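One chain comes next, on its own, written out as structure tokens in the form predicted on its own.
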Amino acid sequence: MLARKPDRIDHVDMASLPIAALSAYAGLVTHGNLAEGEKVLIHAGAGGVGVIAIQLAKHIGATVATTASESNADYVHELGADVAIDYRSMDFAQALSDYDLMFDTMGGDVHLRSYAVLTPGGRMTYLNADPIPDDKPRDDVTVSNASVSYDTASLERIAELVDSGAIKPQVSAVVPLAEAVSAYGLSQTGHLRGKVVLRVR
């Protein structure tokens, strides 16, 4: 579970990457089989996993839609999103259609409503924050839990993507280890861009 840090980023940025990047890779590539020219919806695009998933999907050559607050619309566009849906004022299930893949980091009702955006025979991968409902409204959709591989080969693949410039870490705050409790509270608000990193020394 060790790999060499890419030379082009520092240790703070690298600390933000492994879990988020491996999760995005699992959802889009390992289990999602995202291909060039396909359309993908990524939920929570400004979140820790979403910011990496958007960049990875654009690197693959997909058309990317994401859900984000209005205040993060420009930010997710800069990361590579083609379409940003303000989840507070728009219903993504009505605004989007004929998507090949949906990567769900939310679960719950968002997961259920996401079936509506998928093309016949579409695919759904998920890393759930809320429980995944047992109901499956469409039998033609393939649903996969995006289980993550934590191993050296996977970390080396992420390092290659960083070295090539396909993925750039997104760190919203660096907090001293002594303030870990407040940092955790900050991360639980659901309104951060990217990741929070704890500085040990």
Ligand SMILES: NC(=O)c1ccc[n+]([C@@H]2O[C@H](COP(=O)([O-])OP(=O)(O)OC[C@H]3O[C@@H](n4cnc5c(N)ncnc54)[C@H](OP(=O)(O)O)[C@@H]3O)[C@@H](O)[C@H]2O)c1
The other form holds:
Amino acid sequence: MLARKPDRIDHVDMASLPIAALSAYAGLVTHGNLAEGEKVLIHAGAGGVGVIAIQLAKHIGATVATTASESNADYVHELGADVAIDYRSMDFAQALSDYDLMFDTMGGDVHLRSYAVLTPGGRMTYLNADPIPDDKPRDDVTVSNASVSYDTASLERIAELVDSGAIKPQVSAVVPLAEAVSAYGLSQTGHLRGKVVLRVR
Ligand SMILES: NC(=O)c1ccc[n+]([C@@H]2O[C@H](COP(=O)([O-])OP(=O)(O)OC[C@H]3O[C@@H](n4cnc5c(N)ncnc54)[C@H](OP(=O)(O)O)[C@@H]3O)[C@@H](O)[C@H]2O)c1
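Alternate state requested, the form predicted together with the named molecule (shown: the form predicted on its own):
Zooming out: every chain and molecule, the one shown earlier first.
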């Protein structure tokens, strides 16, 4: 479960990556089989997993739509999103159609409503977020839990993507370890950009 950090990335940025990047890789590549030219919807594009997933999907050559608050629209476009849907004022299920893949970092009702955006035979991958309702409204859609491999080979793939510049870490705050409780509170607001890193020394 160890891999070398690329020289050009500092420890703070690199520390923000393993779980988020491996989760994005699992959702888009290992389980999602995202291919160049396909269309993908990534939920919570400004979140810890979403910021990496947008960059990875663009690197693969996909067209990317994402959900985010209006205040994060410019930010997710800068990361590479082609379409940003303000989930508070717009129904993504009405706005989008014929998507090949949906990567779900939200679960619950968002997961259920996302079936509507998929093309016949489309794919869904999801992380363990809010519980997924049992009802599956479409039989033609493949649904996979994006279980993550935490191993050296996977970490080395992420390091290569960072080293090549395909993925840029997104750290919104660096907090001393002694303030871990308040950092956790920050993350629990559910509206962070990218990741918070705890500085040990
Ligand atoms: N292996 C795994 O299974 C695994 C791994 C990693 C993460 N996870 C889970 O995956 C989920 C996402 O993780 P994360 O670290 O990316 O979360 P996060 O950083 O806490 O997500 C925060 C983001 O969620 C967005 N958001 C909140 N409500 C939304 C909605 N209704 N629609 C769209 N976006 C919304 C916010 O966007 P705005 O600020 O723009 O509103 C914010 O940028 C979590 O439940 C986490 O536990 C699972």
